[in-house]
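To begin, one chain is listed below as structure tokens, in the form predicted alone.
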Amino acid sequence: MPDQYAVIGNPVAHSRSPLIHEAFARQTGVDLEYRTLLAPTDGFTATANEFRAGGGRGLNVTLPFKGEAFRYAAFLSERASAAQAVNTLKFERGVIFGDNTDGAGLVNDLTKNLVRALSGQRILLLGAGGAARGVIDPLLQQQPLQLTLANRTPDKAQSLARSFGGAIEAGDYDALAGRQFDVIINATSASLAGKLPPLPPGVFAPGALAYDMMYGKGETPFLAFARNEGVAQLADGLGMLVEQAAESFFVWRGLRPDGAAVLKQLRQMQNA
């Protein structure tokens, strides 16, 4: 019987994770089945326990359960502890291990697929929620010149910055006026609502990269703004999705699949 994996969330039917992991399995010759697992909003633990009791080997965790998965895991990776969220659960020898591969997925997409070195760069991260928290530590490990958080509520950004020991600066969007950044990453949910974070004009440095964690058909308002500002290198979060999945596959199987090949396939489907 193939090893069983799934992505758990609510909603979850739209997830591309089954397609991605089935492609990884074909690449690596691993015999597995991967499906979506819809859990009631108040039923994450019961659903995860049922999957595990049925022989499930691992789960990817998507909204709104990453915080619950963090509390569900008996053992945590350093990056899950830093993110205070889990998107990957591994069930092995009776142990529940929790990891967070979101930050690794973002960094791998930036540095490998987009060939953008982050060392010495001025990075601006928009938002102070879970998506931002999950990528801060991996970004800091790339040794940028500076990492700045901007959020509509500056107190929330400053509180998040303090939790990382003062290695980053934080404030509101007004504080960005007159400053420029080499890499700007949108980790807010504004794109889901068709809205734009209130960035001042001129915030992109020459040769900057604009990156939106959201993805889908068409350009997000953030990327459209960046294009109008003259930014040539634009990217959505589809590569991050594939690369965090590749990192999860590595956590589960000890094999690192080729994310770039699967990303190319998804781009073709996206643009069809």
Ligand code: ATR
Contents of the next structure:
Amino acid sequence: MPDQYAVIGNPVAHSRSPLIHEAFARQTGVDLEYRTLLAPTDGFTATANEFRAGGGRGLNVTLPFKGEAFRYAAFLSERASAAQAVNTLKFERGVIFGDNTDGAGLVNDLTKNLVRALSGQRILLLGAGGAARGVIDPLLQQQPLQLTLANRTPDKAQSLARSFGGAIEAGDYDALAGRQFDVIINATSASLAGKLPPLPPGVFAPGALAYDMMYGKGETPFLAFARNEGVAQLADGLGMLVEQAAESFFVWRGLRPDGAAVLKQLRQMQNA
Ligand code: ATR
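Here we have the form predicted alone; I need the corresponding form predicted together with the named molecule.
Now the complete complex, all chains and molecules, led by this one.
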């Protein structure tokens, strides 16, 4: 039987992870099967245990289970500890290892696919939930000139910034008036509701890049706002999805697949 992998979530039926990992398996000549695994919202542990008992080798974890997966893992990578969330579980010799490849996925998409070096850049990260927390440490490692967090509820952004030891400044959206940033990343869930975080006009520096971690058919309100502000480089989160998967594949198999080739394929499907 080929090695078994799955993405666990709720809902999970529309996940593109099976397609991505099957493409990676073909690229690298690895024999594996990858499927979706729907867990009841109160049944993450039971579902993961059952998968593991059946010989499953690893899981990707998506909403709403990244926090539970963090507690489920017996051993954690440094980046999973920093994120306090796990999106990749590896089952090996009876041990449950938890990792988080979301931040690496974002950074790889920005630096490789979008060819945007982050060192010396003024980065603005919107949101202070799990999605933002997961990418802070990997962004800091790129040595930006500054990392600023903005959140509707500023207390949440400030307490998140404090947990990273003062290397970050944090506040509300009003505090952004009159300031400019080179890279603005939307890690809020606003796009899901068709909403736009309350950004002031003029917040994008000349040559800025706008990145929305969400993706789907059509432009998100954040990317539409950025386009309207004259931003030339716009990106949705499809590249991050592919690159976090590539990093998970590496964690499981020790082989690095070519994310860019698979991203191109997905873009064609997205635009079809
Ligand atoms: P996730 O784990 O996906 O980050 P979350 O923990 O629920 O989800 O966090 C959602 C984030 O999106 C929060 O930062 C939230 O802002 P608040 O902390 O002020 O609630 C932000 N968010 C959601 N809708 C928003 C909107 N319409 N405008 C601005 N920020 C929004």
